[in-house]
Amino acid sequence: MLGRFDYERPTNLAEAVRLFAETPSAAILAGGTDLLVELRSGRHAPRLLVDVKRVDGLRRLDVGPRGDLTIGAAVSLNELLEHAATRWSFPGLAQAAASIATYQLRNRATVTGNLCNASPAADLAPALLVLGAAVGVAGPRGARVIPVAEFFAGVKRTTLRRGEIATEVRIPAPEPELRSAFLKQQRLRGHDLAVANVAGALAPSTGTLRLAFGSCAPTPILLAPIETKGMSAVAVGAAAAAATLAAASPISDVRASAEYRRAVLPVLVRRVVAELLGGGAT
């Protein structure tokens, strides 16, 4: 059972805010993939479900003149997949979309719900945060963007303020031949929340090398730029695999053991940083 609750579908952004900000127990639609789960276990009980499905421009989904791309709120993930630009710009993103649920689920799950269910695990978070992403949000008091690396505040906890949307997704345009790579380790062989993932981007042409991984700390962990000019992708290896445990804080739960997320979480890394570099020297 789904409980009892109120439904609006507005099509414009002003009266989606208005609907969310006066209701205290309400709850935004867009994919749903995780909410239908929250209203059938009683998890979570809205007193009110304002879906945004409809809201101009929330469908958007293009690419800026110099490259930027911008994910609206009611993309889906396989609507992600099929864009040319995610899968030639920034194929790091789109390893992580497609590792996500199935294909039937991915028609209705999105970027943004993604993020917002702010889950450890979340296997779009790593791949936005070495991208440099940032999320757009509308509000009772205006629109701001707030930085993919500055949007988690702990388990299903976001920095989104009483009455906030999030709109939209934005991506900077990338370095020029940006290279960006994810891998994820789950305990089913098909598709499962992972027990640990990693994304990297590298830049060539100034050697930086940024990662992030999730499912190992409270939030997705974005580390420190990593300098890769005049090492050996084995050598770069190793320091990120270190810089990476020493960031790690992970659990033990039904999916795996904190010591083996320890084990196997430098293994990605080195896994991804010898994807980006080629195996070579930089």
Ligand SMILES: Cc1cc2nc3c(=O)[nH]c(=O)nc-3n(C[C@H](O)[C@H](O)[C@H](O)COP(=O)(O)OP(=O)(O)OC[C@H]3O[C@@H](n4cnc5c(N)ncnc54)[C@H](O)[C@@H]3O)c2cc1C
Second form
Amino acid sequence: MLGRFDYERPTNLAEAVRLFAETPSAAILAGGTDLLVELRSGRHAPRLLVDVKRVDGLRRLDVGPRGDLTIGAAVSLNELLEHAATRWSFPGLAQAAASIATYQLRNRATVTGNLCNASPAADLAPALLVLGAAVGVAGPRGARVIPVAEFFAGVKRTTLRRGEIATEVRIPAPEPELRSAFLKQQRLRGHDLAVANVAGALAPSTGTLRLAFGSCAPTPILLAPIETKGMSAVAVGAAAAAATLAAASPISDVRASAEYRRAVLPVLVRRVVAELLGGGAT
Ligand SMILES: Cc1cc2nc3c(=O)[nH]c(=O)nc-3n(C[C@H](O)[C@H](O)[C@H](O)COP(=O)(O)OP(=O)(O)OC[C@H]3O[C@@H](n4cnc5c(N)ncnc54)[C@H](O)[C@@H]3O)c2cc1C
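Swap state to the form predicted together with the ligand from the form predicted on its own:
Every chain and every other molecule in the complex is listed next, the one we just looked at coming first.
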């Protein structure tokens, strides 16, 4: 049972913000792939769903003159994956998006919805954290921008204020020759949420490595940048694995025990580092 609610499908942003802000207990509906599960289970019972998939301007998927990327809140994961500039400039993000569920589900699911759902296991979160991405927001008090690093407030909680809608994800222009990668451990082959996920981005010109991980703390975590100049891939992998474990606070749940997560997380980190820096690691 889905419960009873009203449904609105505005076509402009001001109307969407007004509807969402003026109705207590309203929810934004994007792809619905998380929200409908919540509605069916009864964990969430909003009085109004504001569908943003037809809102003007939220379907944009633009590359700026310097290579920065804007992904509107109505853009599906498949649209992102079919976008050549994304695959070319941000392969780690493409790997993360491709790891989510099935083709059919990716036709509905959005990038912004993955962040707004604020699951610790959200696969796009680490991939966007290492790219320095931010979320554009519109609300009753105007527009603002929240870095993804400041977007998560806890399990299923974001720093969006009441009445605010995420309008897009903005990825800054990549540093020259930027390399990025994403790896995910799941219980089974095929589609499954992450037991642990790790993303990395390396700027070869400066030697700075950014790493982020998910499903091993209440929110996805971005580590402090790691300087790799003059270090072997193995030494960087060891340092990165130690930093990751120090920042992790995994729990045991239906997908894995905390002990298993602590064991698998450094393995993923070393593999991502090896992929980005070259050299063997397991
Ligand atoms: C079978 C299945 C497999 C899945 N596998 C994975 C997986 O492997 N990895 C993974 O990370 N996720 C997975 N998911 C979760 C889900 O598909 C993703 O999180 C998806 O990206 C959510 O996007 P959506 O557009 O469907 O969000 P919705 O369900 O529409 O919304 C999710 C939440 O965010 C809010 N919201 C959405 N858009 C906005 C906005 N613009 N502004 C403010 N709030 C907003 C909604 O109100 C809701 O609370 C899976 C889900 C299912 C059902």
